[in-house]
Amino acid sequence: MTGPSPAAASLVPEARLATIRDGRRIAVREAGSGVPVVLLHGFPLDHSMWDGQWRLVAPRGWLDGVARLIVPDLAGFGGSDGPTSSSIAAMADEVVAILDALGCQEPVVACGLSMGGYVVQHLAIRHPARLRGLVLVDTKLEADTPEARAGRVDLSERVGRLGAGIAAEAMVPRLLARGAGTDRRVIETRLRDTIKQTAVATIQTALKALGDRPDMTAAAAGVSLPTLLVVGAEDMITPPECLERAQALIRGAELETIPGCGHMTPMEDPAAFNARLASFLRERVV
């Protein structure tokens, strides 16, 4: 596992604030020029779990001149204004909003990890002449069990009493591949830290989108777009065969497995992560 370098942080571009329809303001960062791609950040994260993807983009990066990437925080998390959206589809309709308030009026490649992938396949059935292709990381197209969603109702009530760092201690031990090391450290103190600053009404409310989604196997039949799906071999959360089954539902869609990774696959592994996404936009999209 590798996390970001200090010479990827410092790819990071500056936010700026997109205003959508509703007022909220938005923290957007985009970089390079081509196919716009959006990436959206898994539960209760923010911007900054892509920060090992504007490599992709830099000078001499694999889509260099080839992919405009777009990173918003959505509603509630980072530095974007709340309330978060209280359901998975609004957050779709929330990312279209964003796009509108870019000025990107051209079909895009949703990516999104987690939470941000549930809103990837909500943008594909809700939006779909604003995509060209879907990527999935690490996430399924089945809603929660009953076990699960009561798993969320009890961490949502604990957040609310002892505040975000509660989730922090709950979720982060799950997120990543077991073994020891410095890189597994850093990732594990950065995803913590994020947490943290995370508000405890954007925790709640997203926790009940989470688990109020609706199962998503029968619309994914109707998938017709151009889709990579990538999952972390010792993803503990959304297993390989999550995707395995997306795989079998998806017509035409890939599926990559890397190994060593588990539910933070674009942080634990971003030079492969990058590789099979430059692989998929050159070959299938662009």
Ligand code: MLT
The other form holds:
Amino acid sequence: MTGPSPAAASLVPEARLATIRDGRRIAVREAGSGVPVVLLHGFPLDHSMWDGQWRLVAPRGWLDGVARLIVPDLAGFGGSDGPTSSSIAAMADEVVAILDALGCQEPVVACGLSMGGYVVQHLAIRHPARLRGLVLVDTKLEADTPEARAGRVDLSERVGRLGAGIAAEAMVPRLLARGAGTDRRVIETRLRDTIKQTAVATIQTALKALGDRPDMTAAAAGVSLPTLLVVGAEDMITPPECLERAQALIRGAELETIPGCGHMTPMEDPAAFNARLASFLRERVV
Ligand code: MLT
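Since we've got the form predicted alone here, give me the form predicted together with the named molecule too.
To see the whole picture, the full complex is given below, headed by that same chain.
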């Protein structure tokens, strides 16, 4: 994919391959020391959407000595082996297997964007003892509507016929806030390149997992972990109302709506996102 800016690139750690218990090798990047914070990417992306977050743990960064960032490519995405896990619940189990492979048994903060946020919700229900906090970014609790599910079936069929590029064409125009400008064009190019490099089988398996995911609104009421919700004010895919509904359900959840951002808040305004994540970790978790 198109790389991050030279300044950001110098902060992105090399990936290492962690072999999980079923034999799949998962590409993981890690930096920093302190509370483990796992960042889970959206669909159909990879670790690189979090390139702007490494400065948090760089020398004199807001979380220097406070947090250790752990950023995997989920199976089938980025540099990780497939096959892609076939359900969101299985992706949550995969994250636990990654932590086990890294020798990380202490509870982590799980932070995920959109599909990554669905995985975080399943982690909270399936593996609460492995968690100490949740960060749900540009995501929602509700299952797909029948129309949304049909849209995924249609996209899967087109990707099978025409390749991953068609997924980039369908998705990228809706990912970012409207404002023009160089940054937006650079981010669009990076997203397009990442999506085009994603295997067709990965996109199709993940689309099925996304369409089949259950409604998590009832389960959310049982969450008792410190929780931060973040959304871009112009998110067209999971608009602010989705996170407002989540806040009403999750006890004590804090909500931050970041102006000028769409569905990719950590990429669109890394400074605002990082400041909010850092204050949540320092005030509610560490
Ligand atoms: C994502 O960004 O991960 C996707 O938009 C999730 C979805 O399609 O529900």
